[in-house]
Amino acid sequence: MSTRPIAIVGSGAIGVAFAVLFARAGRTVAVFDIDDAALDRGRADVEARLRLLADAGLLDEEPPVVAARIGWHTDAATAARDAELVQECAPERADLKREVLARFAAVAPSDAVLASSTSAIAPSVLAAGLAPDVAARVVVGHPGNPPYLLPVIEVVPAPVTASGTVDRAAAIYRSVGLRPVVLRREIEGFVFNRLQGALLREAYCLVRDGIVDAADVDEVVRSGLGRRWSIIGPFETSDLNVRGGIAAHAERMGESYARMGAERGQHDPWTPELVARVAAERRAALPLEDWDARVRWRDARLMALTPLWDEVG
């Protein structure tokens, strides 16, 4: 693991969460914000989160030891000194994020990765107007929140991002226990929020149409979809729901899902070619002769987690 520090710009919720993540993994962290009051709030938040992790048995060290790895700065040059990665966590405004990236590019080492935590803004928008050598170092590193508990992080390059930047960002995130998913091209909202948004759009429609209320939607996800998705994703869920795998599932359910989509004005049919592509990926990951064993594995994981779910309701 590199010993170079990680610079985090912004001491709000996501900046604090990244500070906890990196410091917990043994990295030196420098947090920047515009004034001491913001840093004081961030420092208190870090201490509270570390105490919760320790109480849950999720820290290998005492909280003060982890917290001591985090420095708090109002000077950008000091925060960025020798940084391997600058993780920008400013408010969700493209102009502000672009200004932050340009400011830190000027004071960080010339090889530092410039990563934005934006939830939806395309990296090409953030890189627009930056010098070519700076734009080549810009990438989105969009985490699940909080990243010290949700290990997925989306790494999204702009068309001008250097391939080496993407590789280095993914390697840095992987070194602290994250599981980077590298998008092949940029798209607004990336994968996390497009999936989340699709579910939220339908949830709002179901409430609007008087089918259920908001609590009912939450119950279906909490006690149904969410339980399965905590151990397997939607493709593997479908793959394991029907003997014969995801191709058999698409044959059985594809028309019904197409009608549901059409009801909302969406026409994105599961074409035979698309189903075949996904099925080929699933069969490469799980040959059909192993299907029964994987179903039993799924059920065993659900059984193991049931007491915890029952405890939290």
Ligand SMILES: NC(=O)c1ccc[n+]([C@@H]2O[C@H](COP(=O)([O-])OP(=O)(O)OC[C@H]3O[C@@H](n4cnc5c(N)ncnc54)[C@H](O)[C@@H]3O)[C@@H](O)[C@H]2O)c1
Given for the second form:
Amino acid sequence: MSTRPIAIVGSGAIGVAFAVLFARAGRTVAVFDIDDAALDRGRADVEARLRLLADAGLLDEEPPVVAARIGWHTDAATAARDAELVQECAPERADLKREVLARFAAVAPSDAVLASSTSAIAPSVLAAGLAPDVAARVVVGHPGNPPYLLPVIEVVPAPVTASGTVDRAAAIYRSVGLRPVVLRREIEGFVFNRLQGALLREAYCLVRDGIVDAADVDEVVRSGLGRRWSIIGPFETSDLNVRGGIAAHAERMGESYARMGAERGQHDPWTPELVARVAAERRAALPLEDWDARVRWRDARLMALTPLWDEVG
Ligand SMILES: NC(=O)c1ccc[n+]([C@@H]2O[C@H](COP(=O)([O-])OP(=O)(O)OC[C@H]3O[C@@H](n4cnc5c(N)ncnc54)[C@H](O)[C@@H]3O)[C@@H](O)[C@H]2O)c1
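Just the form predicted on its own so far, so send over the form predicted in complex with the ligand.
Time for the whole complex; same chain goes first.
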């Protein structure tokens, strides 16, 4: 693992959480904010989060040892010195983020990856107006919140982003325990919020139409879909729900799902070609002869988690 520091710009919820993530993995971290009070809050927040992690048995070192790896700065040049990665965590405003990226590009090493934590702004919007060599180092690294507990991070390139930037960002994230998912091209909402949005849109419709209350939707996810999704994703869920895997599932359920979509004005049928593509990917990951064993594995994982869920209530 590189020994170069990580610069984090913005000492709010996500900046602090990234500081915890990187410092816990042994990296030196420099947090920058324009606001002294935000830095003070950030420092206190880090201490509290590290204490909670330690109490949960999730920290290998004493909290002060981890906290000592984090420096707090109002000077951009000091924060960016030697940085391998600048992780921008400023408020969700394109103009502000562009300004922050340009400012840090001017003081960070010329090979530093310039990643934005933005939840929704396209990387091409963030890279607009930057010199081509700087824009080539801009990428979105959209975390779950908090990233030290939700390991997925979406790595989203703009058309101008160099492929080396994407590879380096993914490698850095991977080296601290994150599980990067690299998008081939930018799309509004990336993947995380598009999936979340699909579910939320239907949830709102169900409440609007008086089918159930909001609490009922939450219960279906909390006690059903969500428990399974904590182990396997929606494609693997479908794959394991019907003997014969994803192709058999699509044959059995495809028309019904198409009607449900059409009812909401969505016409994106699972064509035979599309199903075949997903099925091929699933069969490469799980040959059908291993299907029964994987179903037993899923159930064993659910059993292992059941006492925890019972405790959480
Ligand atoms: N909060 C979440 O759940 C979440 C999840 C994923 C991604 N994100 C994204 O992360 C980013 C940060 O979100 P947040 O929730 O931490 O915001 P926040 O409001 O908690 O923190 C923003 C911080 O940026 C600082 N700041 C303002 N102007 C600045 C500047 N010019 N230079 C440096 N710092 C500046 C503020 O003082 C503040 O401390 C946003 O783009 C957001 O969309 C947030």
